[in-house]
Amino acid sequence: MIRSEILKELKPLLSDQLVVCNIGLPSQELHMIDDQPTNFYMLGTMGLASSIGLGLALSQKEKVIAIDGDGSVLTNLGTLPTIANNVADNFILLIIDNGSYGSTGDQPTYAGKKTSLTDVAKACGCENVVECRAENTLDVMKKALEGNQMTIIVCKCESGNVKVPVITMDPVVIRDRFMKEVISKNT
(Lines of atoms letter the chains of each structure in order from A and count residues from 1; the text may use other names and numbers.)
(Lines give C-alpha, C1' and ligand atoms only; values in the text may rest on other atoms or scores of the structure.)
Protein backbone atom coordinates (compact mmCIF):
# COMPACT_ATOMS: atom_id res chain seq x y z
CA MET A 1 0.00 0.00 0.00
CA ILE A 2 1.08 3.58 -0.65
CA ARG A 3 0.20 6.67 1.39
CA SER A 4 -2.90 7.64 -0.64
CA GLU A 5 -4.35 4.14 -0.20
CA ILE A 6 -3.82 4.37 3.55
CA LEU A 7 -5.57 7.75 3.66
CA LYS A 8 -8.51 6.34 1.65
CA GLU A 9 -8.81 3.46 4.10
CA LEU A 10 -8.69 5.84 7.07
CA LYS A 11 -11.33 8.18 5.60
CA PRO A 12 -14.24 6.91 7.75
CA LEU A 13 -12.20 7.39 10.92
CA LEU A 14 -10.80 10.80 10.01
CA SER A 15 -13.95 12.46 8.68
CA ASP A 16 -15.06 14.10 11.94
CA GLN A 17 -11.69 14.31 13.71
CA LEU A 18 -9.42 17.33 14.02
CA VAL A 19 -6.61 16.48 11.59
CA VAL A 20 -3.40 18.38 10.94
CA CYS A 21 -1.87 17.03 7.73
CA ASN A 22 1.72 17.17 6.52
CA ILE A 23 2.91 19.55 3.79
CA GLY A 24 2.77 18.67 0.10
CA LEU A 25 1.28 15.54 -1.37
CA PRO A 26 -0.17 14.16 1.90
CA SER A 27 -2.31 17.30 2.31
CA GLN A 28 -3.24 17.27 -1.37
CA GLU A 29 -4.22 13.58 -1.18
CA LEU A 30 -6.31 14.07 1.95
CA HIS A 31 -7.97 17.12 0.38
CA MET A 32 -8.81 15.12 -2.75
CA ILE A 33 -10.03 12.05 -0.82
CA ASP A 34 -12.14 13.80 1.82
CA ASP A 35 -11.98 17.56 2.15
CA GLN A 36 -13.38 18.50 5.57
CA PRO A 37 -13.32 21.76 7.51
CA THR A 38 -11.85 19.70 10.37
CA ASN A 39 -8.71 19.15 8.24
CA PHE A 40 -5.85 21.63 8.53
CA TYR A 41 -3.73 21.28 5.41
CA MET A 42 -0.10 22.30 5.76
CA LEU A 43 0.86 24.33 2.70
CA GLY A 44 4.24 25.34 4.10
CA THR A 45 6.52 24.65 7.06
CA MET A 46 7.89 21.17 6.40
CA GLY A 47 8.31 19.17 9.59
CA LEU A 48 5.80 21.04 11.74
CA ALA A 49 2.53 19.07 11.38
CA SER A 50 3.38 17.00 14.47
CA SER A 51 4.35 20.09 16.48
CA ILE A 52 1.21 22.00 15.50
CA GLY A 53 -0.93 18.92 16.24
CA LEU A 54 0.61 18.58 19.69
CA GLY A 55 0.08 22.26 20.47
CA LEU A 56 -3.56 21.98 19.44
CA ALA A 57 -4.05 18.84 21.55
CA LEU A 58 -2.50 20.51 24.59
CA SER A 59 -4.82 23.51 24.23
CA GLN A 60 -8.16 21.71 24.16
CA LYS A 61 -10.00 18.46 24.98
CA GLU A 62 -10.90 16.98 21.58
CA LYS A 63 -8.78 14.28 19.97
CA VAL A 64 -6.22 15.58 17.48
CA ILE A 65 -4.59 13.50 14.78
CA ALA A 66 -1.41 14.75 13.14
CA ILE A 67 -0.48 13.01 9.91
CA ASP A 68 3.21 13.38 9.23
CA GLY A 69 5.77 11.71 7.01
CA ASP A 70 9.11 10.18 7.80
CA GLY A 71 10.92 12.87 5.82
CA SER A 72 9.17 15.66 7.70
CA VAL A 73 9.77 14.09 11.10
CA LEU A 74 13.45 13.67 10.19
CA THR A 75 13.67 17.40 9.38
CA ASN A 76 12.30 18.24 12.84
CA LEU A 77 13.57 15.51 15.16
CA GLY A 78 13.09 17.92 18.06
CA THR A 79 9.37 17.25 17.82
CA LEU A 80 9.70 13.71 19.28
CA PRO A 81 11.29 14.70 22.62
CA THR A 82 8.85 17.62 22.78
CA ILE A 83 5.94 15.21 22.35
CA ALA A 84 7.40 12.80 24.93
CA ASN A 85 7.80 15.54 27.53
CA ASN A 86 4.42 17.23 26.93
CA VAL A 87 1.98 14.36 27.10
CA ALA A 88 -1.46 15.01 25.66
CA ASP A 89 -3.64 11.93 25.94
CA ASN A 90 -5.90 13.31 23.20
CA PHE A 91 -3.03 13.34 20.66
CA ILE A 92 -2.33 10.76 17.97
CA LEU A 93 0.65 11.15 15.69
CA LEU A 94 0.49 9.03 12.55
CA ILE A 95 3.87 8.92 10.84
CA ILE A 96 3.43 7.49 7.36
CA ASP A 97 6.89 6.06 6.79
CA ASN A 98 7.40 5.30 3.12
CA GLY A 99 11.17 5.68 3.34
CA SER A 100 11.15 8.62 0.95
CA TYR A 101 10.61 12.33 0.52
CA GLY A 102 7.42 11.69 -1.44
CA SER A 103 6.55 15.27 -2.29
CA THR A 104 9.91 16.08 -3.86
CA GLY A 105 10.49 13.05 -6.07
CA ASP A 106 10.76 10.01 -3.80
CA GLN A 107 14.37 10.53 -2.79
CA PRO A 108 15.20 8.01 -0.03
CA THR A 109 15.14 9.09 3.61
CA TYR A 110 17.26 7.60 6.38
CA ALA A 111 14.06 6.02 7.73
CA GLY A 112 14.14 3.90 4.60
CA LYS A 113 17.68 2.86 5.46
CA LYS A 114 19.08 2.29 8.98
CA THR A 115 17.08 4.77 11.08
CA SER A 116 13.98 3.46 12.84
CA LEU A 117 11.56 6.23 13.77
CA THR A 118 9.89 3.79 16.15
CA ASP A 119 13.18 3.36 18.03
CA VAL A 120 13.90 7.11 17.88
CA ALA A 121 10.45 7.94 19.35
CA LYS A 122 10.95 5.41 22.15
CA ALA A 123 14.47 6.70 22.83
CA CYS A 124 13.02 10.22 23.13
CA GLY A 125 10.67 8.97 25.84
CA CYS A 126 7.44 8.45 23.91
CA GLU A 127 5.68 5.69 25.82
CA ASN A 128 2.97 4.40 23.50
CA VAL A 129 4.65 3.86 20.13
CA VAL A 130 3.13 1.35 17.74
CA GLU A 131 4.76 0.30 14.49
CA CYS A 132 2.51 -1.35 11.95
CA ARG A 133 2.35 -2.41 8.36
CA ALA A 134 0.18 -0.29 6.06
CA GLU A 135 -2.60 -2.87 5.91
CA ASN A 136 -2.97 -2.80 9.72
CA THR A 137 -3.16 0.98 10.07
CA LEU A 138 -6.97 1.14 10.19
CA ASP A 139 -7.14 -1.24 13.18
CA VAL A 140 -4.28 0.51 14.97
CA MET A 141 -5.93 3.91 14.43
CA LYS A 142 -9.30 2.61 15.69
CA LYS A 143 -7.63 1.40 18.88
CA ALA A 144 -5.83 4.71 19.34
CA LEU A 145 -9.06 6.68 18.88
CA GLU A 146 -10.89 4.45 21.36
CA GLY A 147 -8.12 4.82 23.95
CA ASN A 148 -7.19 7.68 26.17
CA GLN A 149 -3.44 7.60 25.75
CA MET A 150 -1.17 9.63 23.53
CA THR A 151 -0.17 7.35 20.67
CA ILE A 152 2.58 7.52 18.08
CA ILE A 153 1.85 5.25 15.11
CA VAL A 154 4.67 4.51 12.68
CA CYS A 155 3.01 3.07 9.59
CA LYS A 156 5.48 1.34 7.28
CA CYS A 157 4.32 1.51 3.67
CA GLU A 158 5.53 1.52 0.10
CA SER A 159 6.80 4.65 -1.58
CA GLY A 160 4.66 6.10 -4.34
CA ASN A 161 2.43 8.97 -5.29
CA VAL A 162 -0.81 9.44 -7.16
CA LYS A 163 -1.57 12.45 -9.31
CA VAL A 164 -3.48 14.99 -7.26
CA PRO A 165 -4.61 18.52 -7.88
CA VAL A 166 -2.96 21.37 -6.01
CA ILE A 167 -5.03 22.77 -3.15
CA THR A 168 -6.29 26.09 -4.50
CA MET A 169 -8.11 27.08 -1.32
CA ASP A 170 -6.63 30.21 0.21
CA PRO A 171 -4.54 29.41 3.34
CA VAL A 172 -6.56 31.96 5.32
CA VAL A 173 -9.75 30.09 4.42
CA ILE A 174 -8.17 26.78 5.49
CA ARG A 175 -7.14 28.34 8.81
CA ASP A 176 -10.43 30.11 9.47
CA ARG A 177 -12.70 27.15 8.76
CA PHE A 178 -10.45 24.87 10.86
CA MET A 179 -10.46 27.33 13.77
CA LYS A 180 -14.26 27.53 13.56
CA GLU A 181 -14.44 23.72 13.86
CA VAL A 182 -12.04 23.67 16.82
CA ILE A 183 -14.14 26.30 18.62
CA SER A 184 -17.44 24.51 17.88
CA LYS A 185 -16.07 21.18 19.16
CA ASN A 186 -14.95 22.82 22.40
CA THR A 187 -18.10 24.75 23.28
Contents of the next structure:
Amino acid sequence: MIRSEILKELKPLLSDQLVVCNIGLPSQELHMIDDQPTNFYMLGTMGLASSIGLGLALSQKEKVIAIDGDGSVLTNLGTLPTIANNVADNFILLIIDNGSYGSTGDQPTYAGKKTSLTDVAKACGCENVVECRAENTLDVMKKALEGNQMTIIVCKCESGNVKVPVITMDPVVIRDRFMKEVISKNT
Amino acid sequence: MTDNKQHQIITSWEEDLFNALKQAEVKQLPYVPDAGHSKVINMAHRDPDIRPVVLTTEEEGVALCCGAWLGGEKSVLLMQSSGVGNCINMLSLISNCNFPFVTIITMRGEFGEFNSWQVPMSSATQGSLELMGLNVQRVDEGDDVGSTVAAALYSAYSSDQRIAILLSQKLIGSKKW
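Would you mind generating the form predicted in complex with its partner chain now that we have the form predicted on its own?
In what comes next, the whole complex appears, and the chain from above leads the way.
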Protein backbone atom coordinates (compact mmCIF):
# COMPACT_ATOMS: atom_id res chain seq x y z
CA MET A 1 0.00 0.00 0.00
CA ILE A 2 1.11 3.54 -0.71
CA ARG A 3 0.32 6.69 1.30
CA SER A 4 -2.72 7.75 -0.74
CA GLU A 5 -4.29 4.30 -0.26
CA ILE A 6 -3.74 4.55 3.49
CA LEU A 7 -5.34 7.99 3.57
CA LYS A 8 -8.31 6.62 1.61
CA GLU A 9 -8.74 3.84 4.16
CA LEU A 10 -8.45 6.29 7.04
CA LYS A 11 -10.98 8.71 5.53
CA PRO A 12 -13.97 7.65 7.68
CA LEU A 13 -11.85 8.04 10.82
CA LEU A 14 -10.20 11.32 9.85
CA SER A 15 -13.09 13.25 8.39
CA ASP A 16 -14.48 14.68 11.62
CA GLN A 17 -11.18 14.89 13.52
CA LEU A 18 -8.83 17.87 13.79
CA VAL A 19 -6.01 16.96 11.39
CA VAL A 20 -2.76 18.85 10.82
CA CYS A 21 -1.18 17.52 7.64
CA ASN A 22 2.35 17.67 6.33
CA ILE A 23 3.67 19.72 3.39
CA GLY A 24 3.44 18.59 -0.21
CA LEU A 25 1.78 15.49 -1.56
CA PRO A 26 0.39 14.24 1.79
CA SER A 27 -1.68 17.43 2.15
CA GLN A 28 -2.63 17.43 -1.52
CA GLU A 29 -3.73 13.79 -1.33
CA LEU A 30 -5.76 14.38 1.84
CA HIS A 31 -7.31 17.44 0.24
CA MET A 32 -8.29 15.45 -2.86
CA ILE A 33 -9.58 12.42 -0.93
CA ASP A 34 -11.53 14.28 1.72
CA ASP A 35 -11.21 18.04 2.04
CA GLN A 36 -12.68 19.11 5.37
CA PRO A 37 -12.60 22.39 7.30
CA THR A 38 -11.14 20.31 10.14
CA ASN A 39 -7.99 19.79 8.05
CA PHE A 40 -5.10 22.21 8.49
CA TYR A 41 -2.83 21.86 5.47
CA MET A 42 0.67 22.88 6.49
CA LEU A 43 2.02 23.76 3.06
CA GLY A 44 5.42 25.17 3.98
CA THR A 45 8.46 23.87 5.90
CA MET A 46 9.14 20.18 6.43
CA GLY A 47 8.91 18.57 9.83
CA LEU A 48 6.78 21.01 11.74
CA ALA A 49 3.25 19.67 11.28
CA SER A 50 3.88 17.67 14.46
CA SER A 51 4.88 20.83 16.36
CA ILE A 52 1.75 22.68 15.20
CA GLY A 53 -0.28 19.64 16.23
CA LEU A 54 1.32 19.58 19.67
CA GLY A 55 0.66 23.30 20.26
CA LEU A 56 -2.96 22.74 19.24
CA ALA A 57 -3.36 19.63 21.40
CA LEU A 58 -1.97 21.45 24.44
CA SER A 59 -4.32 24.40 23.96
CA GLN A 60 -7.70 22.64 23.82
CA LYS A 61 -9.45 19.36 24.65
CA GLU A 62 -10.38 17.82 21.31
CA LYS A 63 -8.27 15.07 19.78
CA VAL A 64 -5.62 16.20 17.28
CA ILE A 65 -4.05 14.00 14.60
CA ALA A 66 -0.82 15.23 13.01
CA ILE A 67 0.11 13.43 9.80
CA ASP A 68 3.79 13.57 9.03
CA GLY A 69 6.21 11.72 6.77
CA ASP A 70 9.46 10.00 7.61
CA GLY A 71 11.46 12.52 5.58
CA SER A 72 9.83 15.41 7.40
CA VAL A 73 10.30 13.93 10.85
CA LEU A 74 13.97 13.38 10.02
CA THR A 75 14.35 17.12 9.31
CA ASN A 76 12.97 17.92 12.76
CA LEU A 77 13.89 14.98 14.98
CA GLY A 78 13.83 17.39 17.91
CA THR A 79 10.05 17.28 17.77
CA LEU A 80 10.08 13.79 19.32
CA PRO A 81 11.66 14.72 22.68
CA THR A 82 9.46 17.82 22.83
CA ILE A 83 6.37 15.67 22.27
CA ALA A 84 7.59 13.06 24.76
CA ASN A 85 8.18 15.60 27.51
CA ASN A 86 5.04 17.70 27.01
CA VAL A 87 2.45 14.97 27.12
CA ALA A 88 -0.89 15.76 25.52
CA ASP A 89 -3.11 12.71 25.74
CA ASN A 90 -5.37 14.10 23.01
CA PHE A 91 -2.48 13.99 20.52
CA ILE A 92 -1.84 11.35 17.88
CA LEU A 93 1.15 11.60 15.57
CA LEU A 94 0.84 9.43 12.49
CA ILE A 95 4.16 9.07 10.70
CA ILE A 96 3.56 7.60 7.26
CA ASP A 97 6.96 6.01 6.75
CA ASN A 98 7.49 5.08 3.12
CA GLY A 99 11.26 5.38 3.32
CA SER A 100 11.39 8.09 0.73
CA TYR A 101 11.06 11.80 0.05
CA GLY A 102 7.85 11.35 -1.95
CA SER A 103 7.14 14.92 -2.98
CA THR A 104 10.55 15.44 -4.54
CA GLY A 105 10.88 12.25 -6.60
CA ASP A 106 11.12 9.38 -4.12
CA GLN A 107 14.73 9.81 -3.09
CA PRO A 108 15.52 7.39 -0.22
CA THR A 109 15.41 8.58 3.40
CA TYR A 110 17.47 7.14 6.26
CA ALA A 111 14.22 5.78 7.72
CA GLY A 112 14.15 3.38 4.77
CA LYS A 113 17.73 2.37 5.54
CA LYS A 114 19.29 1.89 8.98
CA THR A 115 17.27 4.37 11.05
CA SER A 116 14.14 3.21 12.84
CA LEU A 117 11.84 6.12 13.70
CA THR A 118 9.99 3.79 16.08
CA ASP A 119 13.19 3.23 18.06
CA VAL A 120 14.08 6.93 17.85
CA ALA A 121 10.65 7.92 19.20
CA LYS A 122 10.97 5.41 22.04
CA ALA A 123 14.50 6.56 22.84
CA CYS A 124 13.22 10.15 22.95
CA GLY A 125 10.83 9.15 25.72
CA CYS A 126 7.57 8.70 23.80
CA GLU A 127 5.69 6.11 25.85
CA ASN A 128 3.09 4.82 23.45
CA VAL A 129 4.75 4.13 20.11
CA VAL A 130 3.08 1.68 17.74
CA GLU A 131 4.74 0.49 14.56
CA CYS A 132 2.38 -1.10 12.08
CA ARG A 133 2.15 -2.31 8.53
CA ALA A 134 0.14 -0.16 6.16
CA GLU A 135 -2.68 -2.72 6.08
CA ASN A 136 -3.19 -2.41 9.85
CA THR A 137 -3.22 1.38 10.06
CA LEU A 138 -7.00 1.66 10.25
CA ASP A 139 -7.20 -0.63 13.30
CA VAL A 140 -4.26 1.07 15.02
CA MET A 141 -5.77 4.53 14.43
CA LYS A 142 -9.16 3.32 15.70
CA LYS A 143 -7.54 2.14 18.93
CA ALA A 144 -5.60 5.38 19.31
CA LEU A 145 -8.78 7.43 18.88
CA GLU A 146 -10.68 5.27 21.35
CA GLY A 147 -7.90 5.45 23.92
CA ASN A 148 -6.89 8.41 25.97
CA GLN A 149 -3.15 8.30 25.63
CA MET A 150 -0.77 10.20 23.42
CA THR A 151 0.14 7.86 20.58
CA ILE A 152 2.88 7.86 17.97
CA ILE A 153 2.03 5.59 15.04
CA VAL A 154 4.80 4.66 12.64
CA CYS A 155 3.09 3.21 9.60
CA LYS A 156 5.50 1.33 7.32
CA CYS A 157 4.35 1.45 3.72
CA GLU A 158 5.55 1.42 0.13
CA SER A 159 6.68 4.58 -1.58
CA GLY A 160 4.70 5.95 -4.47
CA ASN A 161 2.57 8.89 -5.46
CA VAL A 162 -0.64 9.51 -7.34
CA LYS A 163 -1.41 12.52 -9.51
CA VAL A 164 -3.04 15.19 -7.38
CA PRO A 165 -4.01 18.79 -7.98
CA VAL A 166 -2.38 21.57 -5.96
CA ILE A 167 -4.33 23.21 -3.15
CA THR A 168 -5.34 26.64 -4.35
CA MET A 169 -7.16 27.63 -1.17
CA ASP A 170 -5.85 30.82 0.43
CA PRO A 171 -3.80 29.93 3.55
CA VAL A 172 -5.79 32.47 5.58
CA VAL A 173 -8.98 30.61 4.59
CA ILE A 174 -7.40 27.29 5.63
CA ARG A 175 -6.62 28.81 9.03
CA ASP A 176 -9.93 30.60 9.45
CA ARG A 177 -12.23 27.69 8.68
CA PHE A 178 -10.07 25.38 10.82
CA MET A 179 -10.24 27.73 13.83
CA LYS A 180 -14.03 27.95 13.52
CA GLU A 181 -14.19 24.14 13.68
CA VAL A 182 -11.94 24.09 16.75
CA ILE A 183 -14.22 26.59 18.48
CA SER A 184 -17.41 24.73 17.60
CA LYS A 185 -15.94 21.38 18.67
CA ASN A 186 -14.89 22.84 22.02
CA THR A 187 -18.25 24.44 22.81
CA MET B 1 1.55 61.93 61.39
CA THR B 2 0.24 60.37 58.24
CA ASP B 3 2.53 59.76 55.32
CA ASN B 4 0.57 60.72 52.23
CA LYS B 5 3.38 59.96 49.87
CA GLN B 6 2.56 57.22 47.39
CA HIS B 7 4.87 54.30 47.78
CA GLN B 8 6.16 53.29 44.42
CA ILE B 9 6.92 49.60 44.09
CA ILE B 10 10.11 49.14 42.16
CA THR B 11 10.00 46.10 39.89
CA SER B 12 12.68 44.65 37.65
CA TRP B 13 12.20 44.61 33.86
CA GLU B 14 11.87 40.84 34.06
CA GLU B 15 8.95 41.17 36.46
CA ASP B 16 7.39 43.82 34.23
CA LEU B 17 7.76 41.48 31.25
CA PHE B 18 6.22 38.55 33.10
CA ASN B 19 3.36 40.71 34.40
CA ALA B 20 2.63 41.81 30.83
CA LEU B 21 2.42 38.14 29.79
CA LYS B 22 0.08 37.39 32.67
CA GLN B 23 -2.16 40.37 32.04
CA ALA B 24 -2.53 39.42 28.38
CA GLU B 25 -3.36 35.85 29.47
CA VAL B 26 -0.49 34.22 27.62
CA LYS B 27 -0.83 30.48 28.20
CA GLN B 28 2.10 28.89 26.37
CA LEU B 29 5.70 30.01 26.57
CA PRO B 30 7.94 28.02 24.23
CA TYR B 31 11.61 28.85 24.65
CA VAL B 32 15.19 27.99 23.90
CA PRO B 33 17.00 28.94 27.09
CA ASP B 34 19.09 32.07 27.30
CA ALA B 35 20.71 33.68 30.32
CA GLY B 36 18.90 36.93 29.54
CA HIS B 37 15.53 35.21 29.70
CA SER B 38 16.34 33.02 32.71
CA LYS B 39 14.39 34.97 35.35
CA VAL B 40 11.26 35.07 33.18
CA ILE B 41 11.63 31.35 32.40
CA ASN B 42 11.92 30.58 36.12
CA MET B 43 8.83 32.65 36.86
CA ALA B 44 6.93 30.76 34.16
CA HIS B 45 7.95 27.39 35.62
CA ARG B 46 6.56 28.49 39.01
CA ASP B 47 3.26 29.74 37.55
CA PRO B 48 0.46 27.16 37.25
CA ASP B 49 -1.34 29.17 34.55
CA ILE B 50 1.52 29.36 32.03
CA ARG B 51 2.94 26.34 30.28
CA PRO B 52 6.64 26.76 29.51
CA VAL B 53 7.76 24.44 26.69
CA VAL B 54 11.47 23.81 26.26
CA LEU B 55 12.32 23.57 22.57
CA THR B 56 15.04 21.66 20.80
CA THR B 57 15.24 24.36 18.14
CA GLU B 58 13.66 27.78 17.76
CA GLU B 59 11.65 26.97 14.63
CA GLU B 60 9.70 24.39 16.61
CA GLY B 61 8.55 27.30 18.75
CA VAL B 62 7.13 29.19 15.78
CA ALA B 63 5.06 26.11 14.93
CA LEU B 64 3.94 25.61 18.55
CA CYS B 65 2.80 29.24 18.75
CA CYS B 66 0.71 28.80 15.59
CA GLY B 67 -0.75 25.55 16.93
CA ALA B 68 -1.59 27.21 20.24
CA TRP B 69 -3.45 29.99 18.43
CA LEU B 70 -5.36 27.48 16.28
CA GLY B 71 -6.64 26.23 19.63
CA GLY B 72 -7.32 29.77 20.87
CA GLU B 73 -4.39 30.19 23.27
CA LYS B 74 -1.97 33.09 23.25
CA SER B 75 1.73 32.32 23.35
CA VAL B 76 5.09 34.07 23.18
CA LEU B 77 8.33 32.60 21.85
CA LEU B 78 11.48 33.39 23.84
CA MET B 79 14.87 33.01 22.21
CA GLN B 80 18.29 34.54 21.74
CA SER B 81 19.32 36.49 18.63
CA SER B 82 21.37 33.56 17.35
CA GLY B 83 18.17 31.49 17.28
CA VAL B 84 16.47 33.83 14.85
CA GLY B 85 18.52 32.30 12.07
CA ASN B 86 17.01 28.91 12.90
CA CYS B 87 13.42 29.97 12.26
CA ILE B 88 13.52 32.09 9.13
CA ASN B 89 11.76 29.61 6.82
CA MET B 90 9.16 28.77 9.44
CA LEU B 91 8.17 32.42 9.64
CA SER B 92 6.55 31.86 6.21
CA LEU B 93 3.72 30.06 8.00
CA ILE B 94 3.00 33.18 10.01
CA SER B 95 2.87 35.53 7.06
CA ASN B 96 0.98 33.10 4.80
CA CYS B 97 -1.74 32.31 7.30
CA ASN B 98 -1.66 35.75 8.93
CA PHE B 99 -1.08 34.32 12.39
CA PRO B 100 -0.70 36.69 15.33
CA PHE B 101 2.82 36.25 16.68
CA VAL B 102 5.02 37.75 19.38
CA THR B 103 8.62 36.76 20.00
CA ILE B 104 10.93 38.29 22.58
CA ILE B 105 14.57 38.06 21.64
CA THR B 106 17.54 38.71 23.88
CA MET B 107 20.41 40.20 21.91
CA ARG B 108 23.96 38.91 21.89
CA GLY B 109 26.79 40.11 19.72
CA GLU B 110 26.47 43.81 20.38
CA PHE B 111 27.21 45.80 23.58
CA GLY B 112 30.33 44.41 25.27
CA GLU B 113 30.15 41.04 23.54
CA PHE B 114 33.14 38.86 24.40
CA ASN B 115 32.43 36.21 21.76
CA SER B 116 32.91 37.37 18.18
CA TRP B 117 31.04 34.29 16.90
CA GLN B 118 27.82 35.88 18.16
CA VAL B 119 28.27 39.00 16.04
CA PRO B 120 27.28 38.02 12.45
CA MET B 121 23.83 36.64 13.33
CA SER B 122 23.28 39.45 15.80
CA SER B 123 23.98 42.05 13.11
CA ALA B 124 21.54 40.31 10.77
CA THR B 125 18.79 39.70 13.33
CA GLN B 126 16.64 42.77 12.80
CA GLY B 127 17.07 42.75 9.02
CA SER B 128 16.22 39.05 8.73
CA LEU B 129 13.06 39.43 10.77
CA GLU B 130 11.97 42.45 8.77
CA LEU B 131 12.62 40.64 5.48
CA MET B 132 10.26 37.90 6.71
CA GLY B 133 7.55 40.47 7.40
CA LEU B 134 7.84 41.03 11.14
CA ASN B 135 7.56 44.41 12.81
CA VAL B 136 10.68 44.77 14.97
CA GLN B 137 10.72 46.83 18.14
CA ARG B 138 13.95 47.31 20.01
CA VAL B 139 14.12 48.06 23.74
CA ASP B 140 17.19 49.59 25.38
CA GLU B 141 15.72 50.79 28.69
CA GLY B 142 14.40 48.52 31.42
CA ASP B 143 11.51 50.88 32.13
CA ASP B 144 10.18 50.36 28.59
CA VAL B 145 10.10 46.54 28.62
CA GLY B 146 6.71 46.00 30.27
CA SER B 147 4.84 48.54 28.17
CA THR B 148 6.45 47.38 24.91
CA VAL B 149 5.53 43.73 25.58
CA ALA B 150 1.99 44.68 26.62
CA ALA B 151 1.52 46.81 23.51
CA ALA B 152 2.93 44.09 21.23
CA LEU B 153 0.61 41.46 22.69
CA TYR B 154 -2.37 43.76 22.30
CA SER B 155 -1.53 44.58 18.67
CA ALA B 156 -0.76 40.99 17.73
CA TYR B 157 -3.82 39.43 19.25
CA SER B 158 -6.29 42.19 18.42
CA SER B 159 -5.32 42.50 14.76
CA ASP B 160 -3.15 39.56 13.67
CA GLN B 161 0.17 41.41 13.72
CA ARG B 162 3.63 39.82 13.82
CA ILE B 163 6.00 41.49 16.24
CA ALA B 164 9.54 40.77 17.39
CA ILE B 165 10.85 42.61 20.44
CA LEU B 166 14.63 42.82 20.70
CA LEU B 167 15.96 43.27 24.23
CA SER B 168 19.33 44.92 23.72
CA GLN B 169 22.50 43.54 25.22
CA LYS B 170 23.02 46.83 27.00
CA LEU B 171 19.74 46.24 28.83
CA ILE B 172 20.46 42.62 29.68
CA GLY B 173 24.09 43.19 30.53
CA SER B 174 27.01 41.72 28.67
CA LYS B 175 28.15 38.29 29.72
CA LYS B 176 31.46 38.29 31.59
CA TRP B 177 33.64 35.20 31.54
